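Just the one chain here, the form predicted on its own, laid out as C-alpha cells.
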Amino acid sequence: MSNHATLAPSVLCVYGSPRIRGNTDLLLDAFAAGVEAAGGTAQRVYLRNLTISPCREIYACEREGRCALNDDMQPLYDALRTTDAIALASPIMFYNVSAQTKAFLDRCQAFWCIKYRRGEPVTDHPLALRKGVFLSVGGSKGAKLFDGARLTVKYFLETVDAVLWNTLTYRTIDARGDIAQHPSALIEARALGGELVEAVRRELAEVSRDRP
C-alpha cells in the first residue's frame, strides 16, 4: 500500500496485451508516466510474462478463503488488496479483453467467494471504494466494440472493492505503433494518470483527517 502519511498513491498497472511494446503497452506506459509525474507510484505487471492458469472452479476459495492454484497469480492477490488504485489495459479480442487478461480476471473469483459466499472482507484498505481505470484499443469501428470488456472490468472492480472511475478507449488502432499516430491518445492517457493520483490523494487526505 502507499505511504498514506506522505499521500503518494500507489497504482497497480496491469498490462494485458500479449504483444510486447504494442499499442496497449504504449497507452498504459503513458498513463503510468502520468502517475509518476504526479508523485504516485506505478507498479507495473505484465500478464504475458506470468504463468496464470485459468480458474478451475473447484471452489477451494469458498472452502478455505484462498485460491488453491499456486502460480504467478498468488502475489497479485496481495497487490490487488493493498494498492490504492487499479489501472487495467487490454486490447479488444472478439469484443472482450485478451485471453491473458481474462485468465487474470477469472482468477479473481477467489475474491468473489471470499466476499459474497464467506461474507469476509477482501481488503482492509482505508478507502471503502478504490478507483479503477480501463484503457483499451480495438482495430474495428464497431459502435459497441468496448461494451463487453467495459462490463467485464466493471464487475471485476466491484469484486475487489473498487469502482470503474474512468475509461480511455480508441477504435481503429490495430497495426503496431498506430496509437503513437493518434492525435491525442498518449497525451490523454498521461493526463488521466495524473488526475487519478490527485483524486486518490484527496480521498486519502480526507480519510486521514477523519481518523482519530
Ligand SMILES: Cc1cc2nc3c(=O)[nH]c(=O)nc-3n(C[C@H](O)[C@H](O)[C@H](O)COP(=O)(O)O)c2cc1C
Given for the second form:
Amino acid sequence: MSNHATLAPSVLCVYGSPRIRGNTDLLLDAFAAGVEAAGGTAQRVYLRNLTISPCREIYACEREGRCALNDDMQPLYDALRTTDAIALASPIMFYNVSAQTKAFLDRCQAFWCIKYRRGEPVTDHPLALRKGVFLSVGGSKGAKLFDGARLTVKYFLETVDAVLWNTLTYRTIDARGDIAQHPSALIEARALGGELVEAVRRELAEVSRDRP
Ligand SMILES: Cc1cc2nc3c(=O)[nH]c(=O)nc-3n(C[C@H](O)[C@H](O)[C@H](O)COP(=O)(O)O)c2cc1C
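Next up, the form predicted together with this ligand in place of the form predicted on its own?
Now the full complex is given, and it begins with the chain already shown.
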C-alpha cells in the first residue's frame, strides 16, 4: 500500500511475457517509468522468473481461505492485496494472455473463493475499487485480437476489488523490439503511468479526507 502520508501511490507492475526485453516488457518499462516520474512507486514482478503452478482445482482456498500451493504465488497474494493499483502486461498468445500470465490469474481463484464462497473481504485497502491497466501487443491485425484477453483481465481485476480503468493495445507488433519502432506506443505508455498515479493520488486524498 502507498505511503498515505506522502501520497506516493504504489503500482504492482506484472510482466507477463516469457520473452526478455520483448515488446510488452518495453511497454511496461515505459509505463513504470511514468509511474515513478509522477512520484509513484512501481513494484516490478517478472512472471517468467517465478515458479507459479497452474491452479490444481483442489479448493483448499474455499475450505481454508488460503491457496495450499506453496510456490512463488504466495508473496504475490499479499502484493495484490496491498497495492494501490495494478498494471498487467502480456502478449497475445492464441487470442488470450500468455501461459505464465494465465497461471498467475488462475491462482487468483483463491481470491474468488474468499470473496464469493466464503463471503470474506479480499483486501482491507481504503479504496473500494482500485484501478487496473492492461497493456498488450499481438503480431496480427485481427479485429478481435484483444477481446478474449481483455475479458480475462477484467474479471481477474474484479476478483481483487479492482476495475479495468484503462487499456493500451497494439496490433502488428511481432518481432522483439517492434514496439520501439511504433510512433507513439512508448510515449503513450509512459503518459498513462503518470495519469494513473495522479488519479490514484486524488482518490487516496479523498478517502483520507472523508475518514473520521
Ligand atoms: C505461443 C505464441 C502464440 C501467439 N499467438 C498470437 C495470436 O493469437 N495472435 C497474434 O496476433 N499474435 C500471436 N503471437 C505473437 C505475439 O503476440 C507477438 O510476437 C508479440 O509481439 C510478443 O510480445 P512479447 O515480445 O512481449 O513477448 C503469438 C506468439 C507466440 C509465441
